[in-house]
Amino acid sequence: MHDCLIIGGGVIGLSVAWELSRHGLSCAVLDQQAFGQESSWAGAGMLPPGNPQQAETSDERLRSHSHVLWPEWSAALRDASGIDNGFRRDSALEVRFAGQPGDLDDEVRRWLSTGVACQPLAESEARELEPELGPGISAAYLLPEHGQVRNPRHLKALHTACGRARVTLLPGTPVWEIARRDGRVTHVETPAGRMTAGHYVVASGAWSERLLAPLGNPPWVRPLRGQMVLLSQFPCSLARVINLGHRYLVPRGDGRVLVGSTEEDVGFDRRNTAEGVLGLLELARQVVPALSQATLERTWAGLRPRSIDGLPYLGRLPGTDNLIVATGHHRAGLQLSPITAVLVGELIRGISPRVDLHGFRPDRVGSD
């Protein structure tokens, strides 16, 4: 019997397994398909900054603690796996086009009030940093501590590190049922047979609600499709991430630029659509006109697990002592994976979590 059985082999599940293995706990990770093939792989790998000493909201506290963990996690993963996940801090620009000069003032004040370096920029200053930006910049600021990671490489590093740590990895193994008796999970039923553990973690992304529903009062989790486009251009027109609210362009340093992302409530439909792809191509052309001559290399889509209020579900499922929920991260699964894994590990090891988890409890019906 393992110390912990983790249901879901995306970036959250693999991170939890690796964290527990570093503390000497035995783990098994199950997934209904190959590991890391949903939203973990599909995202752009952006890592917004944070400051734990001045973070005020639940979201800011989680993000800021993960920001601090990323350099150590990346170095430790490289040592454990031999794979460089591409982590770096190379700054990001937030820009608006054809709006009002003060459109980003509130965001700048918020970053500064929480102790995060943020530099407002005039149009000329933004163009000095990124000369290929399109016309009509109305507002901009720089986040010098913003980072990124190559998420496919990161997932490969996690998978390799878990394997070397003797984590039992079971892709293509869906969980049919979670059995509970007297307030504890007793086992799970799978095509490979019945499996037992001391603790259980549900990190199944958009599928988590379906899995937990038979236990009663499951967290509200729904899939939200995000379409992505990969362009290639040599030399690349961008040096750093460009954000426009929830949309973005991410240069990869090898001549490729990720363009994302749509947000579509279409259930479990992972198709790319002409409308979605054309919208992203138009975004790229507007932000960096030179990208209209780039090569369209690839398109894909992932299903992000959104929660009822935008915050992840993180903590013990009420009425079930040995089952922890870690899902609903929406767009921030990769970004928040280190702190999520650390907090789950602290709960399992009986240590008081370093972040107050009340705002993330699985039974909430909305934000507090």
Ligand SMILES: Cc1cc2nc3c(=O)[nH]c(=O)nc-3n(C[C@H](O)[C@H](O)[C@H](O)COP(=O)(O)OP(=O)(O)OC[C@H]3O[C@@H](n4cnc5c(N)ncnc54)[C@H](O)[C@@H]3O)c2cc1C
The other form holds:
Amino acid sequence: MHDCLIIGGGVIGLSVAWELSRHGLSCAVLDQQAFGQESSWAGAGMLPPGNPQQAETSDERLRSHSHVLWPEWSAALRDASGIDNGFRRDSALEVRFAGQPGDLDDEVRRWLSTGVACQPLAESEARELEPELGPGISAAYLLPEHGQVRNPRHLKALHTACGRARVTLLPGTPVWEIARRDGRVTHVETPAGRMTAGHYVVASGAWSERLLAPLGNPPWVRPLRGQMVLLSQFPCSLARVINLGHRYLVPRGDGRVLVGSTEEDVGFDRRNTAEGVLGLLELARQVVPALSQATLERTWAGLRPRSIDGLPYLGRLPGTDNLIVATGHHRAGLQLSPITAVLVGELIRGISPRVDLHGFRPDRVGSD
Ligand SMILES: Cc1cc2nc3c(=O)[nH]c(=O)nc-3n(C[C@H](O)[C@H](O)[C@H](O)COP(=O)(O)OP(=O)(O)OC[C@H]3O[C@@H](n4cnc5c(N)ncnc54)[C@H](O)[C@@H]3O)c2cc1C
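We have the form predicted on its own; now please give the form predicted in complex with this ligand.
All chains and molecules follow, beginning with the one already shown.
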């Protein structure tokens, strides 16, 4: 019997397994398909900064603790797996086109008041950093500590590190049912038979609510489709991430540029649509006109696990002592994966979590 059984082998499930194995606990990770093929693969890998000393909200606290963990986490993962996940802090530019000069002032104030380096920029300064930006920049600022990770490589590194740490990895093994008696999970039902463990972690992304529903009062988790376009251009016109609110261009440093993303409430539908792809191509052309000559390499879509309020669900499922929920990370699951794994590890090892989990409790309610 394993110390812990983790349902879902995306970035959250694999990170939890690796963290627990580093503390000597035996784990099994089950995924209904191959590992790391869903939202975690589809994401852009952007890692916004934070400062734990001055973080005020639950969201800021979680983000800032993860920000601090990323360098050590990546280095340890490289040592354990032999794979470089491409983590780097190469800054991000937030820009607006054809708006008002003060459009980003509130955001700049917010970053600075939470102790995060943020530099407001005049149009000429933004253009000095990114000479290929299109016309009509009305507001801009720089986040020097913004990072990124090559998420498909990161997933490979986690998978390899887990394998080397003797984590039992079971792809193609859906959990059909979580059985509970007297306030404890007794086993899970899978096509390979019943499996039992001391602790259970639900890290099943957009599918988590479905899985937990039979236990009663599940956390509200719904898929939110995000479409992506991958362009390549040699040499590349961009040096750093360019954000326009929730849409962005992410240069990978090898001539490839990710353009994302849509936010679509369409259920478990992972198709690309003509409208979605067209919108992203138009965005790319507006932000960097030279990209209209880039090669269109690939398109894809992923299902973000959206929660009721944008914050993840982290903690024990009320009424079930040995079941921890780690899901609903929405747009930030890659960014928040190290701190999520550390916090789940602390809960399982009986250590007081370093971040107050009240704001993330799985039974907080909302309506559809
Ligand atoms: C287009 C897009 C861009 C994004 N960009 C970023 C970004 O820049 N930065 C960032 O931090 N985040 C980003 N995200 C969000 C991030 O990708 C997610 O928050 C994160 O990947 C969630 O990880 P997860 O492990 O919970 O879910 P997933 O990666 O979806 O993994 C869940 C796993 O559970 C498995 N599963 C489900 N049900 C069962 C079951 N019953 N039995 C067994 N296995 C099961 C699934 O097969 C899946 O492999 C982006 C997402 C998208 C779609």
